[in-house]
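Have a look below at one chain only, the form predicted on its own, in structure tokens format.
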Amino acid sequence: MSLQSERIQLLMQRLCLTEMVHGYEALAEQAAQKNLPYCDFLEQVLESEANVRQERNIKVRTQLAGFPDLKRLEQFDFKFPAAIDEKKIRELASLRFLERHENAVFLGPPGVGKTHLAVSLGMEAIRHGFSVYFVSLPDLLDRLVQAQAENRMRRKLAHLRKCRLLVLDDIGYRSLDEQATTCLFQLISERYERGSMILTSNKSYGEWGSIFQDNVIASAILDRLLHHSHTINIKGESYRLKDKRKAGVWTPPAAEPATSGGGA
């Protein structure tokens, strides 16, 4: 190695150019045989520098998201489902909905991809810039009112509401009582307009009510939850189940028999 090259090792290493020291001298080398002009060697070198830093600021976010299995929406079979809206999902996937402001709710049974297509926006949105935060509804009122017990309930919001996009998944798999009721109201009232939010449930909204054991409450959330939103259906049975089903070693229940009644 020539002292020019110890030197300007040093000095990247001293800059904190991590890439650059590893791969300067092959740029500088391919550009010395292409003739590059100086000014196109150093954008080479810095875009190598650049690129690198982002995938490991791309790397470490989604590591910070608390997401449960990290998958893309290239992977999702559009095909599968009985029922769902390709296009709005593709329109969601542009993040535009992140700069308005606007919520995500996706609804349908269990297995039909809510959590997937939830999680792949939500990689989207980091690869271009945006913080996120992926966690079960019931493990976030939890922890809020946990801090609601211990007075910490302002610091908590005030944490949740910095990041533009909060994923809520599962909501409807467990009812709540009041306190987390007012918990969940507290949280989606600190974001409203202010922050976008992806939500999943296995329930419609007429059955939210039942959620919350409160129709007041139920409609509130709903009024904020629902004036700046897109909300997609997803109908079908469950992916997870469909290899079980071929197989022959899982049925689907059959559906109940209408009952006959006096009128129509």
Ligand code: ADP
Given for the second form:
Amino acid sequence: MSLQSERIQLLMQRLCLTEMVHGYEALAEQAAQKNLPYCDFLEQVLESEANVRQERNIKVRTQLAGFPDLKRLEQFDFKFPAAIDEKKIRELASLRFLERHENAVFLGPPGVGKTHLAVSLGMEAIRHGFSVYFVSLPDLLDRLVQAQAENRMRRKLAHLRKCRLLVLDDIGYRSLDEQATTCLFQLISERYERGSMILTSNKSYGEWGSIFQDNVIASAILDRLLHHSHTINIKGESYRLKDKRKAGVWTPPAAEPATSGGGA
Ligand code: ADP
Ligand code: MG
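Alongside the form predicted on its own that was just displayed, please also present the structure of the form predicted together with the ligand.
Next comes the full complex, this chain leading.
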């Protein structure tokens, strides 16, 4: 390595240009061979540094978001569910709903891809620079109730309110007691018209009263959630069971539980 290369590398390290340290020599050689103007070469090395930094940043924020699995929209087979509004999901993937602080609610029986779609929209949001936090409702409530007991509720809510997109998965798998319902109501009120939420549930809106054990609070929660929202009903059988069905290990029940919903 020439003395000049060493000096250049030291300068890059001092400036934390970590990608350039490894890649600039190859780019400099190519530029010399192709007789590239100096500015073109400078643009190339800066671009490679910026791209690597952006990818690293996306990776870290994806890890911090707490997704259970990394799922992309391209991996979703829209032909599998018996009914799904693909156009509506593509529209959500444009992320305009985030700019307008609207919510999206995925309703449907287990295994039809609600979590997959919620995660893929969350990952898309991260790629576009939005802060995202994913949590299942049972986990969130455990954490909120604990925060309340330790007098940290305000701080915890501030953290959950701050992210641009909060994904609340699995509403309806467990019914909520009064304390948990109050915590959830507080969170939803705090986020109302300030940040977007994506919710998933195996229960139709009509059944939400039984989750919260109180119809008045259920309506107050739904009122805030659905004021600016998109509801996507997914119908069909579980994707998890499709291979088992093919192999004859499992036969679907005669009728799927009906799922219905309103919203904008
Ligand atoms: P739900 O949240 O509705 O219970 P999930 O999103 O967890 O369902 O889906 C269960 C599994 O099946 C996941 O691994 C998911 O990626 C996959 N899956 C579901 N629907 C589809 C689909 N239409 N195309 C591809 N994979 C799917
Ligand atoms: Mg799910």
